[in-house]
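Given as C-alpha cells, the chain that follows is alone and in the form predicted on its own.
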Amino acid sequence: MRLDLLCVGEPLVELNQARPEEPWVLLGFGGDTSNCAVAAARLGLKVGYLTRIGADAFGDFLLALWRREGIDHAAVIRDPTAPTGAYFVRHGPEGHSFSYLRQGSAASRLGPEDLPEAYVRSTRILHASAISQAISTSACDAVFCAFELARAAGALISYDTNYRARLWPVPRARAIVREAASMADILLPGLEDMRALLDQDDPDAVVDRLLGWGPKIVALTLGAEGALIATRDRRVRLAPHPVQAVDATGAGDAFDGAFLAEYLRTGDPFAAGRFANAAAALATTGFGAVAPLPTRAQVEAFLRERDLEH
C-alpha cells in the first residue's frame, strides 16, 4: 500500500471539562501525531499511523477512530502489558490546561524494532514530532531509525518541534530537535517552542536559524499572531483569520495536517501556509483535539468567504 503520509509517534484518549463545575467526559482523542493524521486524512490524503497502544478499552477507541477517519493502522501493535495513554484538559479564565497519565504507556515502548522497514519505505512523507521522541530513549530512536529508511526510499521528512518541558531536560531537548530538525524537508516549529529552545521570540530570527539547520522549509506557527512560511528564497507572513475560538487544543496538530495536505497537492509551501492557517483557525471553534477538525470543503469555503470579505 502507498501512502501520502505516515505518522510515528504516541496517541492519547482526551477527557475534557469545559467548566470547572461540570463532569469530565471522554470527548474525543488526542496526541499530537495522531491528531495530525487525522487532520489529513479528512483532507484527502492516504494516511498511515505506527504506533503501540495497550490491549485495553483505550485502544480500542484509538482503532475504532482511524477506522472511521480511514487512516491505515496494519503497523499498530497491540501491548498486552503496558496502558494506553490518557489526558485531561481543564478550561478555565486563563486556557486550557493539560493533565497526563502517560509515564510506562504502551507508545512509550515503541522501539526501532517495531518498524516495518517496507511500511515506512512505502510513504511520501513521513512525520514526526520532538513529543514522539520525548516520551522515551527507545522512541526517539525509532523516530530516528523511521527517518532514515523513509529518507532512503526518498519521501520526504516532516518534523513538529513540539517541546513539552515536563518530558524531558532543555540541554536534551535541544540536542534531540535539532538533529531531527536537520534530517527534515519540512520544519513545522511553534514560535512558543523556540523560545524555550532557542531563547529567541522574534520569528525572522526564528526562521534565519532553523533555515540554517538544513530544512528547506520552515512554517512557524505564531498563535494568535497567525503564521510565517519560509525557505531559503521567500518568506510570507499569514495573519490571523478572526473566528469564535473555545478551545485551541489540536490547532497545531490541525496546522500541520493540513499543510503536508495542502503541500502534497500543490508543492506550494506558502499556498500550503496559506491554507494550514484557515484550517489551525477552525479548528479552534470546537471542544477537543479532532472533533473540529475540518475537512477539505470546510477549509475551501472559509478561505472563499476571507476573500470576499477582502
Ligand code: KDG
Second form
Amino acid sequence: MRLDLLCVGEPLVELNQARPEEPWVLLGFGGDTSNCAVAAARLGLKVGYLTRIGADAFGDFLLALWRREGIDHAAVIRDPTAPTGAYFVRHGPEGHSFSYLRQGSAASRLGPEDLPEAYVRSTRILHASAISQAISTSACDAVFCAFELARAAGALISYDTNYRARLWPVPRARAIVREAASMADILLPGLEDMRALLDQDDPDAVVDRLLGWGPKIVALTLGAEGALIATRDRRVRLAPHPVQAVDATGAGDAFDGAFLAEYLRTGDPFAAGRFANAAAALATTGFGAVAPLPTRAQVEAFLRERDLEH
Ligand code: KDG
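Could you switch over to the form predicted together with the ligand, since the one displayed so far is the form predicted on its own?
So here's everything in the complex, that chain up top.
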C-alpha cells in the first residue's frame, strides 16, 4: 500500500478541563504526531501511524479514533506489559498547560526493531517530532532509523521541533533536534521551541539558522502571531486570522498536517503555509487537540470568507 504520509510518535488520551471549576470531562485525543495524522487524513491524505500502545482501554480508544479517521494502523504494536499514555489540559489566564501520565508508556518502548521496513519505504512523506524522540532513547533511535529508511526510498522527511522541557535535558534536546532537523526536507518549528533551543526569538534570525542546517523548507509558527514560511530564495510572513480561540492545544499539529496535505497537492510551500495558517486558526475554535481539526471544505470556506473581507 502506498501512503502519502506516515507519522511516528506517541499518541495520548486527552482529558481537557474547559474552566478551572469544571471536572475533567472532555475526553479526547492527543499526541502531536497522531494529531498531525488526523489533521492530514481529514484533509484527504492517505495516512498511516506507527507506534506502540497498551493492550488497555485507552489503546482501544485510540484504535477506534484511527479507524474512524481512515488512518492505517496495521503496523501499530499492542504491548501487553506497558500502558497507553494520557495527558490533562488546563486553561488559565496564560493559556493552556499540560500534565502527563506517560512515563514507561508503551510508545516509549518503540525501537528500530519495530519498524516494518517495506511499510516505512512506502510513504511519500515520513513525519516525526522532537517529542517522538524525547520519550526514550529507543524511540529516538527509531525515528532516526525511520528517517534513513524513508529517505533512502525517496520520501520527503518532515520534522516538528515540538520541545517538551520535562522530557529531556536541554543539551540532549539541542543535539538531537539539530541532527534530526538537518535530515529534514520540511522543518516545522515553533518560535517558542526556538527560544528554548536556540536562545533566539527573532523569526528571521531563527529561519536563517535553521535553513543553514539543510532543510529546503522552514515553516515557522509564531503562536498568535501567524507564521513565517521560508525557502532559500523566498520568505512570506503570514498574519494570524482573527478567530474566537478557546483552546490552542494541537494548533501546531493542525498546522503540520495541513501544511503537508497542501504541499503534496500543490508542491508550493507558500500555498501550503497559507492553507495551514487557516487550518491552525480553525483548530483553536473548539476544545481538544483533535475534535476541532477542520476538513478541506471548512478550510476552503474560511479562506474564501477571509478573502472577501479584504
Ligand atoms: O501539540 C499538542 C500536543 O502537545 C498534545 O496533544 C500532547 O503530544 C502531546 C505532548 O507530548 O505534549
